[in-house]
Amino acid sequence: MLDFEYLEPTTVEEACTLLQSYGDEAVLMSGGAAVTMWISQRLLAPEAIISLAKIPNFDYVRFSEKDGLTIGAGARHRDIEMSPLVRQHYPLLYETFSKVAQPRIRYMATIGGNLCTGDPATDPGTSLMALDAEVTLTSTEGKRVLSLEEFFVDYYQTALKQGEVLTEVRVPPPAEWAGWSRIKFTPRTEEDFATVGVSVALKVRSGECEDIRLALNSVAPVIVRAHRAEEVLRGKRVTDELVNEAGEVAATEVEPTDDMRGSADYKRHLVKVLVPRAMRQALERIDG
């Protein structure tokens, strides 16, 4: 084992303060998913662990028609999935989450520390990016806003600044007309990272497309918001033509590696598969 400091603060002001204090001699816990395997496996040997277990009102997941959907850091996987309101209101995230490796693992994850790892293999970052969602860093200094495509930077990286700690994440209230696709193509089995993950948000009246948001993930160093493949379609009539040429331009914004889920020619061809499949599927649910 390896020796470190336990700390265990009880306000979010606290623990950025420890942050401050440790520098790069810290690293923050929430459910300890990530953390726990990282430290069994040497890849970290902080001086002290920052535990946010202790925050009390860390972990809620509240909806209104106004703001739409915020939650806190500290909600669990699990906690997001069971919630009748993400149930309801955004069945993109009830789907993505419930998908998300083993029920033991849900119940230990939270959202904050999967979202600050920078995994560009992980399915919660992509279907948030594809709701428009936005994450809020808290330090001593205040509080700063950004979108999940600012905030993930390069692999395992993010836009954290030393003694920041992320305290929510927002998404927009849902859209009217507004359908929605979740793929997740694995070599095994659904709890499994994905080979290539596809989430995708339409906003489709009378036949054309107002909005589109398409978010990819295990295709690049980062959760990739595929722009031009969106352009493809949005002010535009949909048409099977459109949406088989999205796939073909997303395919371009990708860049996979080789690894023990399959070559990187492999996954830039199930993106062009994969993609307009996802968007027929979120066309069907707009006209269901």
Second form
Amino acid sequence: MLDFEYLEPTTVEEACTLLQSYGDEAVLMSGGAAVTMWISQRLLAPEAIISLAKIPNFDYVRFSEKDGLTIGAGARHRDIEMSPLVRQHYPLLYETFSKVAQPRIRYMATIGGNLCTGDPATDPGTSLMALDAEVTLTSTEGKRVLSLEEFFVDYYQTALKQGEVLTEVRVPPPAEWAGWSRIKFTPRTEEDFATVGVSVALKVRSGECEDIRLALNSVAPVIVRAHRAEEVLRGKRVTDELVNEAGEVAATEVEPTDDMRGSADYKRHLVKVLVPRAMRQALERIDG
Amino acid sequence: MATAQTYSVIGQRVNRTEGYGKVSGETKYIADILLVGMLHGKILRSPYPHARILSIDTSKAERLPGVRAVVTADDTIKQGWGAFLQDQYPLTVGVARYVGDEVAAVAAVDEATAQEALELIDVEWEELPAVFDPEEAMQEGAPLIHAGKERNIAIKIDVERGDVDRAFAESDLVVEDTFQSMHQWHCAIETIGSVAEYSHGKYTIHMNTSTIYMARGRIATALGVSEADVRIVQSGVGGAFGGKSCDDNNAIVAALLAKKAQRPVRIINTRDEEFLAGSRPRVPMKIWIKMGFMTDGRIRAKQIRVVADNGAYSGKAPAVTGVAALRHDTAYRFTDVKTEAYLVYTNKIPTGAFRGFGNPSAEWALEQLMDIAADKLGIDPIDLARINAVEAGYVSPHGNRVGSCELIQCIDKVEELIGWKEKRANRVPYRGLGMGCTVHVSGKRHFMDYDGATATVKVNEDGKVYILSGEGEGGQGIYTVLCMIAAEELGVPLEEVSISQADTDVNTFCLGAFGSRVTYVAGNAVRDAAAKARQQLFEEASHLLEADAEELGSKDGRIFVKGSESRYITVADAARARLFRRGGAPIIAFGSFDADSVMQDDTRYGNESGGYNFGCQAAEVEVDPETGQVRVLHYASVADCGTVINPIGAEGQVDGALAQGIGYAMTEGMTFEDGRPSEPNFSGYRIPSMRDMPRKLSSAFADSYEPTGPFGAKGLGELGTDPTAAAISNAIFDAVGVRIKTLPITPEKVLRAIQEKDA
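Structure of the form predicted in complex with its partner chain (previous: the form predicted alone):
And the full complex, kicking off with our chain again.
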């Protein structure tokens, strides 16, 4: 029998205290897109649901030249997608969020909820990682800030400790000479999870790659950053050969598994094909 | 050729008769039916693909507070039931044969209590060896699923017409290949559900079936009562597509619980249950096919061997297999054909009726082999289709007599709509064109040697017209079509016509919605009833207007003397005049129609339907050679459905059929683990959404008139799904030179094929 307490704290502090006192028996819910599905599929039977929906000012999307983009964990995917600030300064995020599932989901699901599920098949974490985003985790003890690479620990596992709430996502100010690309490969239906997702952000001046961040989803137990593939280009003059090589190298950094979206071999092949495609697209977007 | 006529209602673009209720939320679907004291039922299902029940202990579940009834096979008459073979039981008798087989059920005050009670039922199981692949199941020594069904063969079809060996010997080109089709679920937005009541020996069952009288017969058999003791009332139906034609146990189990609890009981399948044991998915088939051609492209011979996966019980798969084995011989000119088909039991979900009914599997094979032959003959595939296309007057080797037929016109229009000639002349790398043709029936004679319908039309005192029909609305738009036909025949505005809910106690006998039959068969019955009602109106009007009935006409609710239309009375005037006098009577007439078809004999010779509808489709695809991804850039679909009664509804049928065809071709497909669907949900099972439809869709209807149809109409609903998978596969071959022979066409398969070709 489905029977749980439904708690609606009105401050982050209160939420942290409740979370601390219920321990494993409680589940935190934000938009509810994942939690309600798990409950209806009987994967989850919590004693208490702690909703973050009543916490005021938890869904902001702000931008400043100095701090970059700061997003409250309660911001819905749709809020981020529709923010003119995001569209203007972070087209990669706009592109990414506008292709998550479909609007019905995007109107419900929050960015905090998405990241905290630790689901490697979802898109937002990939592009946020490519933009060097960090997350703020808040507990009764205080706050700590982690990079997304540190935050994603394993399949459906994050670095969140008991009593911690993800409260904010921050993306650094956009770099100059920056190019970006997002390829979400969904060969079955457009609204599917990615078979392979690639996000890349790079900085190229006078033909030389000054910086690059490449992240992939749906190809490993966590959303991964392909460090070695980045190194193929970093500090080098960008050539077609190097871009292709980066694809080859990225394919060695992923650990895909067989599922209904394709075999592990196929996904690895896609990484080889899609990473260079994404890089070329990013290069084309750089001004000058 | 078509006869042009001016109608006042037929052919108008009208909104659906039942549309307002649906968009406003007023339509009562199963979940909206709340009866006083209603309980909620839940079904305990077999977790094993093949297992014997050693014991069931329901005592703990019965003691749970809130539980009102628990039923097992001991509460049934242990009588098998089914559309063709009576091999399925309401609740497992001894042996469960697939994961999902109904074992026991609980009715409780709410769903959660019923669910909790299920977990308190102790079943002791003995697992039995199971078999999942039909070809393995046909081997000697394979586990036997039903006693007495040797090699697990449910039915076998073995038919030869002409002399196939000689015809192959005389052929200039012989091609052959093997193709595998797959399960496809209907994925109707509303799952199967029912609310059953029991009172004084009579069951009343509200259910979302599309065939209320067929449901009544089968449910009565399963419960061991007379048909008169079962009343089926159709609720709103949230999509059917063949999946709600009552081949599953949902309503029967609700009825068993209602009787035992003496309270109304509702059971609505969850989405997982719908995949596990709800609507019966399309019958997967392995088809080996061989064809002989003359150098000029004429088909000389065909041989086909079908191995079809029946699943654990039979449902409609026997008839589906028959269609796959024989129907296509009515689309192209065949003389010498041989078909050998086996329907084989496996320990999986029973398969059955789904839009297309065997044609999509058969055409997946045949239309690809035609494409292969065209390539080898050096003939454009669309010309090869045209060379062989049947025309009016054709009689198939199995006896199907083609009345109206505009298949060649369909091919010509498709060629034009997709720009076939120009695109083939100006090729773009990695783009290709493919096509396919199809034939379907307008109702099929198989149940009780009857291919008919009955209907009643009455005209009320205010001039409003009411149709009593038990065909029911499955979401396909038949209410609108029947109201339009009555309005046209009576000469009243469409808004003046309404139609009854389908209810077996209120209406007269109907077969219901299957086999693309209702527009043609029920439309004729309604037209007959309306014509007789009009005759009654005219008799009355002839007194009032002092003119012979033969001189009268009617339009827009007025009955007038032809030639001097100012001499008129209203339909309401005539209805009142007939009723409100001594010895008066209401305007009410009964209509009937039985198609001029012939039941197939033991050798499957007969004439399946009173009208055959045809179609041609073509796809233009673009293939990404590095990923194998296929995009459908443009799709053209043209149907010969006779007169188009409601263009909006007809266009919806074409678009919807194409969406399901694309799903079948490219996005759907279920993997099984030990007989259990591995992802029984919409996350795993992907049906196309709006964004997955072709970038451009061109559809049209042939200019056509079926003389035996109501105002020239034939069936339409199914044929649009039939050749889609083959057309797309043929286009992929045209684009990149690889042929995919197993469904679904995944990018991974396409990529592998490209890599193998290049290696």
